[in-house]
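Quick heads-up: it's one chain on its own, the form predicted on its own, in structure tokens.
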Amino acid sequence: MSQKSERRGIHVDQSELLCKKGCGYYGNPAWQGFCSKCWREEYQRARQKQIQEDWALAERLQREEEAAYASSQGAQTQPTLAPFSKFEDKKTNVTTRKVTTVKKFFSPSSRAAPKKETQEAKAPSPSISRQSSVETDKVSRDFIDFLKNLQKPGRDIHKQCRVFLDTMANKKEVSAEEQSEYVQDFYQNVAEKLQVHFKGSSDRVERVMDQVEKYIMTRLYKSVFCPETTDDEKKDLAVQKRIRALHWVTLLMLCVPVNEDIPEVSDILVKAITDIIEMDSKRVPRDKLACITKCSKHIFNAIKITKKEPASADDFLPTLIYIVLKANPPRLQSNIQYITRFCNPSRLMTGEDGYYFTNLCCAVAFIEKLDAQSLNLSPEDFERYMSGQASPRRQDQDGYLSHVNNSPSLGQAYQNLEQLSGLGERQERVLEGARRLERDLIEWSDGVAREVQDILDKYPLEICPPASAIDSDNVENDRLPPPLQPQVFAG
């Protein structure tokens, strides 16, 4: 097996990108390989099972405590029987207390103290009290203008959105998964009503849902992006540190079919890096997905120009990994989790947006697990590169020499590098000669100026008064006859 084929360990079969339940939609590592729909079904099933088990445990503990309480009360009341009414009151109090305890155990708000709940209930909604940003105000105005075209359904949708935002404002203590469930349920309810209104017109439903997502998530962004209840920030720092440690990875190691020496390709790769970095500045999940899609299209275009043929999916993933390593996008894991939790699920399950997003998740997972074998390196070299003790760029010349005989293109590239190196040396010599000539000219000019000054000091210039006219002393000029005039004789 050749070295190039050994490096194709980055290859991911396209079937691996699909939901492992076999529904045909794109899966996601964040959903354990399921698509959005199947993951929600699995999550609801597991959650319902856990709730049932918790209820059974709570009921068993309640029965045991009641039995223990009844036996202790029976032992205390054997000498003198208490009145029947008092016994019923105590039993009622115990039952009420146990039921209240079980309800609090399963209530999402049980994690907050009652005093805090009261304060939050009295406090105004953040969406009302907080000064909205310019972007939020613009999105709100655009959303209202859009809904005016829908007339009555538009008014109903706006009312549902306002009620939902007020509800979410009072659920800050819930986990990110529960917030995601609330948002996804809201999407589903609105989409079902729109399906009835538009009589199954999926295009019109998608357009309205895009506007609903933009309005809702712009308002909720600050409270649901990278919340404190998750470890998203910790994962961001870990991924950034990992990517910084892999700064030495080259195109050749990843078998990226892109030639950065082509100016057009180099410009396209810069655009791809810019797009993936710009993702963090967007608030709406759909806009973040659009950045990923633009980045991916730039990658396919760069591969096409380099290979002079349409790019394949096998070439796309290693190039995407290289772009992520060079860009080191800020808050990468938080952005991926934000899209996963709050994007319209139909976008992630199908279409080019879903395909590119799934590949990005695979690229991040590959970077987190990248090892020496993936880059066709020895474990010793990999550790030295990771620790900074050595750099593969110092060994490029040896690497080229080992492949020159097997690859004419690499041989030509190595020859071009040698010529460029020779031209660089010649240019340095020419520049040194020009600098030396400049110094000589300056010294010559200073020397000439000094010699002229010495001569002027030695032989100073004396300026004499001007000589007077010949007859300037003749005082009788007025008595002289007039000058002779030439005469013309006619002959």
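What we label the rigid core is the largest C-alpha set whose atoms superpose within 1.5 Å from one form to the other. Numbering follows the first chain given and starts at 1. Everything quoted here is computed from the prediction, not taken from an experiment. First, how it differs from the form predicted in complex with its partner chain.
Once the rigid core is overlaid between these two forms, N149 does not reach a Cα shift of 2 Å, moving by less than that. Superposition on the rigid core between these two forms places the CA atom of S421 2 Å or more away from its counterpart.
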The other form holds:
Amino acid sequence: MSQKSERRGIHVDQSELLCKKGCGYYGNPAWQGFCSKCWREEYQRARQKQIQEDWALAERLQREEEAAYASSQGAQTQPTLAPFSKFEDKKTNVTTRKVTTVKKFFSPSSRAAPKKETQEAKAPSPSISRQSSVETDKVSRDFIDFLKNLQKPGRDIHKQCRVFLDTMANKKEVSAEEQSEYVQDFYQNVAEKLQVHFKGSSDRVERVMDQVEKYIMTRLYKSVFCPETTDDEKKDLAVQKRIRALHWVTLLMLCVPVNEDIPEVSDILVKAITDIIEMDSKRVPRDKLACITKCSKHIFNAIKITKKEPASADDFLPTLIYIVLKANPPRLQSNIQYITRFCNPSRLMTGEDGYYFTNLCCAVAFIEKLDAQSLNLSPEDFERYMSGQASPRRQDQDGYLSHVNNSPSLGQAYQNLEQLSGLGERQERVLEGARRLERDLIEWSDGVAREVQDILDKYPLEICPPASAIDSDNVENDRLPPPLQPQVFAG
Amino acid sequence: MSGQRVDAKVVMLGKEYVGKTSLVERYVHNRFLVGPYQNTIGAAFVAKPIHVGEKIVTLGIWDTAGSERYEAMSRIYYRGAKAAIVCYDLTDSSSFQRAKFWVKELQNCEEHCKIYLCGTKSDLVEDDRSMRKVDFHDVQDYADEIKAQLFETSSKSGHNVDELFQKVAEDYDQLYSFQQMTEEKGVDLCQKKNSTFYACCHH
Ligand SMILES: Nc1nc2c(ncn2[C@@H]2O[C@H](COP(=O)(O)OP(=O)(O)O)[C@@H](O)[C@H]2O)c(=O)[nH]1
Ligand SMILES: [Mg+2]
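I have the form predicted on its own already, so could you send the form predicted in complex with its partner chain?
And the full complex, kicking off with our chain again.
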């Protein structure tokens, strides 16, 4: 009993948070209530199906492509025949390899799991696989359309990409660093060939490389993003928790040169927050980078409007830190790692995207290491804010409320928070009621027990031996018939 | 939007207030403090194409936040840089000590990065010689020792600013053609290695 009364506050049943499969890890709504590992296991089948569909599509596209080449090259069918048949050989190779991987997936260990799949968990999988295969289809088609314009080198690149994807399919178990190295080697390889072909026109090389990255990474994404072989997921959760703990950090503490009271500025900041959150939904490293760049441009705009002059690096970094704290972007570390490992390096290292990406890395590093000094706070205040004993909010409540009025989404968020805290109070009241009921029940059963005891004490139950029993003296026992014996019938 | 291709990354380093941002502003927009604002939203990153002979080399110039509270993060910025312009204020001797610190950092962590020492605000010491707190010959000796180039510039008058960036571009071009000759590779040799560098900022 005492154990129960110790439970306080809003109580969520632990089992609701755990993985549906009961492996003991926490589940996540994003993975339909599974933990990432079980999710992956559960959906490997769907993914396998998708891979098959992709292959079928790729083959179809290949046929179309061949046909297109054949028609565009008209009379000279003879020379194209030889490489074509070679290609056929390779294709049969590919099909046999595919069969073995399919077999592997239906080995007993993985077959056991899907059987237990619940109905609701099954439902989303076809739509997910359809959705992503639609996306991959489109990417494949676009890629081939793009390559067609390149004639012969386009065809070589397509071949190279397919061979590469095929080898990567067998490298799912290698470490993320090795996967990264394979992809980077591949980029370099293709880039070098293009460099020769375009006679050093780096612009054109870059344009083709963007398409190659898009095609390759759309297909590899699921197997190389936040892989189990790394602790990316653990780091994601750590950063997320850290940012949540820093919810109290204000513009002033970071010396952020934007004025949220200007409606235009606060709207732009909301856009910046949306952009950085959107990064997680992209598959291609370059598209993720583009989200960071878009977010950064919004930040520059917000600063420019506030200060009425262009922002410098000294303005930008603190504002980006502030935006990251407000957005708490999902799977932040995984995304940074993924971009680092699989982005076309020239873009990442030198260009404008690279600059913003580096700033994001700095922002995350700053947030991880942030202490009282970095916010110009006394260590005591910092501790109190961190532990939730005090909130700096109270002091600038006015400013806080005024931008609530200015920005509908912030207003909405604020309302939601109010409602949540209202719900929390109600939950507390319900729990209090339940506790009272429990106490009442205990009292009642104790009371009943006491009364029964009283009555028992008052009227002790005395069992008097009966005057005579039916069979007290079994005089005629031997006259009874013998007990029935079960009879055994043979046959 | 962010499509501009860049050949080399050049990073601006130095104590806060030495004039890094002004130097970039002067070079790229040819203005100092006031002046008509170009169509830029910020001066933190600029891609600047520079003529070198018949070729064009595009420098990506990375300004950094100089404030001390972000100093620990600065090493993330110079990863993969082909050149670093390490600035110090000619009227502030402490800023030169800081510059030496950056040089050591670069020598330790970024051996492929070429170093350019830049004494800023030369207009101030020209007006009044007593303002000079960093001796030219001392720095020249130091520059020789670390195999760096030395420039004294003024963002106010524009003195030596173009020369500085022109030299950066020419040096890069020379190295680049040299690499191409010896390695027969069109792309950076360091690119692949660099791609893993970002990983270091997250441990
Ligand atoms: N007289 C003079 N002042 C300069 C020069 N360069 C920068 N300043 C001033 O030095 C201060 C700091 O410059 P800033 O570029 O913001 O330095 P940063 O912190 O290194 O980016 C500003 O007030 C500038 O006006 C220069 O060449 N001559
Ligand atoms: Mg500056």
